[in-house]
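Only one chain comes next, encoded as structure tokens, the form predicted alone.
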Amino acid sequence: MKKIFCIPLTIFIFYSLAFAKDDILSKIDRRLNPESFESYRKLINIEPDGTKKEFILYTIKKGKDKVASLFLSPKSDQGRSTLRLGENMWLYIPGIAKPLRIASMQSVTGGVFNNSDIMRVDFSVEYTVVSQKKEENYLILDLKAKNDSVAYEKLIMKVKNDLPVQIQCYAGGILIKTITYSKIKDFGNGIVRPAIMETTSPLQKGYKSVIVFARLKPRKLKDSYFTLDFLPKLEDIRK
């Protein structure tokens, strides 16, 4: 006679949540981005007197954690490169031999958002959902990273439509930055999802940094384009 092994109802509820939980944070993932694209960005960092410095960005992402950006402007930065595998970052500076590394919350652009910002990979890959809420029309999410190695270790995010509006970040239990989500926009493709990202900092008071998405749109590409080797060549894949 066969024996049934039945889950006891408390065990099968728990990875159930546990589950759909996970399923919330890539919904946004991929709400945000299609898993393999090419992007153009404007950054702008603006300091407390008004000064601003533009930078253009061309981004490529593969998968959950593949992620390249080549800069094309200011003509002082032209031809800079950063690369990101997983927790590892790359920058790669014409006429110097080797890329360098560097870190999470360094900044190739010297403004608030940092590295782990600007090379942004899948949320589902560093963080997990701790808790959940909904407060008036939107869905509260506690996220907590997976490892110490991630920029932040705590993100609340604030939830429309599976799409972020703002998320704070705390690191040491202390916050760190805000970054709001703004102007929804259809990129063709299906893809419809903020424009613009903006971040402050209670510890640079006066200084802002913004992302705008000028282009966004799903492409197929190679392993080899997130290779050391192909940084310097990224511009030769621009379309």
The other form holds:
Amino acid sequence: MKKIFCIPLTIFIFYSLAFAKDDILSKIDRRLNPESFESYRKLINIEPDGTKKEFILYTIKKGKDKVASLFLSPKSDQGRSTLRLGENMWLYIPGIAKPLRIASMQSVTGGVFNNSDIMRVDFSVEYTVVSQKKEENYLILDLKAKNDSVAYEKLIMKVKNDLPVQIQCYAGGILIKTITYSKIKDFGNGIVRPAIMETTSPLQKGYKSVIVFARLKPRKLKDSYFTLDFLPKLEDIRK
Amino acid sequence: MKKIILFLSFLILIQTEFAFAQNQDYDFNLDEFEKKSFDCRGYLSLNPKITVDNKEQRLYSAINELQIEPSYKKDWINLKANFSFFAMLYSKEDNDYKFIINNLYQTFGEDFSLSLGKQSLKWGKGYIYNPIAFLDRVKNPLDPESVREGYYLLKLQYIQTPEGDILQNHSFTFVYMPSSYDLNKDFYTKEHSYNNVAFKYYALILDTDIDLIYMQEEKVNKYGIDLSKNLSEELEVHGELSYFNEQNEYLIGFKYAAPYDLTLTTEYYKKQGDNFIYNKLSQKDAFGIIYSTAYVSYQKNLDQNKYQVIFSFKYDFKNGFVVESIATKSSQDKSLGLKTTYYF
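Next up, the form predicted in complex with the partner chain in place of the form predicted alone?
Below, the chain from earlier opens the complete complex, with every other chain and molecule after it.
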């Protein structure tokens, strides 16, 4: 009889622990941004000699895995837009063609950031927590990709106060890049998060890519904004 | 010609020095990017070229373009336009100057929208050719990205995003395009005007893009279908099929996106009875030079044994200037060009 009770109890405890672990990811996701929002970001690629190329992006996100971005600068890229729906990504170049499918590991901007870095969906969509441990004031999370289509198979995330401080991204067992979050800023509407993400890669020594958030606010967004037909019209919804 | 190249080099250097002198911190002032009712952007492109034909005769040419793209949005007014002015200079022919209205249209609405005016639809998934682009101008196989001019038409579109995992979103498009001697002349035949209509249904089903098209042009019924899907993270496949006048045209292709921005595109297509193959291998940040793109493409008409190879190297100077050197070799001739574009 005891065994009959023990088996479901063990299963219950196992699942409770697993969900509790993944719950921290959902918490981090919501600390970084609300479920539905718009933002303005500056993406800076810095070369070893210090020269820079800057991109300004207007980005909208809804739910866990719908992201669309519009390039406002530089002039040569102005009007380009990208869409991500789960694992699918497209790039639209005005006047050239219909939106084209693009790969997550390639880069529409060049530099250290790839497409999945620029069109990042919630961590809880792509990763599950394998283990977690405390180190001084930080929580160290070992994250594993949920499937093969995720850009990095493993992340080591250093967390403080439910916000990432540093993320190490691994693919093929190799450290591909390190993302460092800094400058905690109050964006209003209860959003207090790092405003700067700096990325370096041992594969591109001397290069650095930085994302600076200037504005991030909740906004009710229609699902239709996240469709291929709407990509050419993304500028129209900017207020 | 030398003077033009020297002047352009001087301008690029001045601009580059200015870009380097920008401040080095992460300041981000959004004022410059606030939404304005009126916006205008464009580019000036100078494209000198030398062409040598099979009889070793040399032709010097320069296809120069000024493109301006103004837009105005306030209240219900949502106007978009795109104009090109071409100055085509030739050493052995008369020079030619052209002004083209590529697009000029007004849009009302979002999910349910109405667009009225001259616009390009860009139907189809193929890179080099689109059998189902019934209402678009045929792409230039030498430069498939260069054709921007649309037609005068009315477009009604409804986008819907149903709840559910299988059908992610879909849209219904209706197009009305009148053709006469003065309007949309490419569709004017048999010396009388006609009303062309087309319907397109688009759906993203699971991870596959699908378009179904029906068009009635004069008394000819045209049917089209296209598909696009990622078989894996790196490999995308696409295809198009059209059917009218008891004949079909099709295109099948794939794009392999390898790490480090190396991309291979291969397409096989049937156009007006002839079979073609197209391959393009492109590399971003080529030869370790960041913001450069190099590509080699090869296209062949398998029935007429005609071919064309293009080598290109493009560099973005990060200050609005983009310079591209293009070398081509075809069954008829070979050419070398230097295209300099300044975006403003």
